[in-house]
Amino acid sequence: MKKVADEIYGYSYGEPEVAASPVTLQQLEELKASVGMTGEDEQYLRLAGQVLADQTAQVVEHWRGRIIGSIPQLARHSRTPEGNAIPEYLAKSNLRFRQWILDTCNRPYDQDWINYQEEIARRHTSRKKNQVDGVRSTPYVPLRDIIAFIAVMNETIKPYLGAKGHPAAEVDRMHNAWCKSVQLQAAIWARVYMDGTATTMEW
């Protein structure tokens, strides 16, 4: 499986320490049906993975540097409580963010994929935020901000999908498949936020 770097700090996809999710493969299939994801979408996600493979740094810089960095309630989650930058945290988490793009496109949507979706979500809640990188920042990222930012990611990814000269119809299909996948992931992330009293107020 293609990776954005030989070593990605804190990236533990498929590792034993990633907790098993109670979300079943049957439930995943039902969610895929709910978002309208088809076998053709999965093929276009693979194509999107090829197109985005050498653009992940630019995409993440677009999202985090140009957009998140300009929105105070989003930017604070990568800074200290006093508002100071944490460059090493950004560097490490940016690599994981870049890898998430490739995993979205290239990984089989199996139990390991479900498990890691929940791990991603836990790292945004008070259960695990800051723990992987050992930093002092906000205690959690509100679910509302994550869901709202999906619209930005989905809108801004399309020019990158079109950057390699594919016909407009193929770009549209790649984009539709990407949007369905991110919506599917958000549905799984939401379960973690609703699971247990420690996170029920982190909307």
Second form
2 protein chains.
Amino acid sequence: MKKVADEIYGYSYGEPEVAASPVTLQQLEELKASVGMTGEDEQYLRLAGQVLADQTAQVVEHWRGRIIGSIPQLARHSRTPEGNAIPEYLAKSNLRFRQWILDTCNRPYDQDWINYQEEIARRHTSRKKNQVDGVRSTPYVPLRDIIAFIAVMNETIKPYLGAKGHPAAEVDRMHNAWCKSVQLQAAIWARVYMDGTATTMEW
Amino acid sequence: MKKVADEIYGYSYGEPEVAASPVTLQQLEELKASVGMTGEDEQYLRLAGQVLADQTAQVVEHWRGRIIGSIPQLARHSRTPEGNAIPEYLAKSNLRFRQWILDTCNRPYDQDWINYQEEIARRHTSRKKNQVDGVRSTPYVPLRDIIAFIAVMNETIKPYLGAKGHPAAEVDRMHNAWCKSVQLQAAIWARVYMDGTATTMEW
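What I would like now is the form predicted in complex with a further copy of the same chain, since the data block earlier showed the form predicted on its own; can you produce it?
Next comes the full complex, and the chain you just saw is listed first.
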């Protein structure tokens, strides 16, 4: 599977240390139905993966540098509680963020994929944020900001999907497939935020 | 404020019976920043409201009849536990669904709007589902399916936004504004699902 770098610190996709999720393949199939994901969408995700392969650094710089960096309640999650930058933390998590773009496009959506979605979510909650990188930063990223920021990612990814000269109709299809995948992921991430509580039942 | 019908059963937007949300206007402003909503987006939402005004019945028929009706794990939420149709329930909730489209486009996003977002979410949880209409149906709609189905609503609304002959660039802007609003709403809905638990802290 294509990676954005030979070594991605803290990236443990498919490794045994990633906890098994209680979300089943059957639930994943149902979620795919709920977002409307078809086999054709999966093909357009693969195409998006080719289109984005050499643009992940720019995309993440766009999101992290130009947008998140300018919104105080988002920017603080990469800084110390006192508001100081932690460049190594940003560099490491940016590399994982870049790999997430490719994984969204290229990985088969199977149990490993579900498990890693939950690992990604845990690393945004107080259970695991900061732990992988051994840093002192905010204890968690609120779920609301993650759900909200999806709108920004979806809007801003589109020009990158069009950057290799594909016809507008194909760019639209890549974009629709991308949006479906991210929404599917967000649905799974939400479970981790609700985990271990009475409300998980209604997840 | 424009309504889809003079009488909308169970629609209580802005009425004193709607519980006050603990989500503050300050948090709403932060969420608007996180989704990237600007004053220009608000103008395009108003334009979308004009474009969609006479299409809400078709849009909801598209979502409910053509899509939800064909996906068993979604369709069951409008039926009895035994799987029988409840036509009056569907008719009433379809009218509110149509009004939701207009409210998304036309309402000022203020405390009443926040409160009603939470009311909408409560009516999808075991705390209030079925109650307004006095029906016997599934006890709640899982949050994951709500988050997932947003992808379908966002994809399928676009042709309706383009149905009045606006230039493609304007349709894109209406669509982006729409997607931002729905994501913002989903962020608030998630709080209701987490409410009253230890994890609400990380909402």
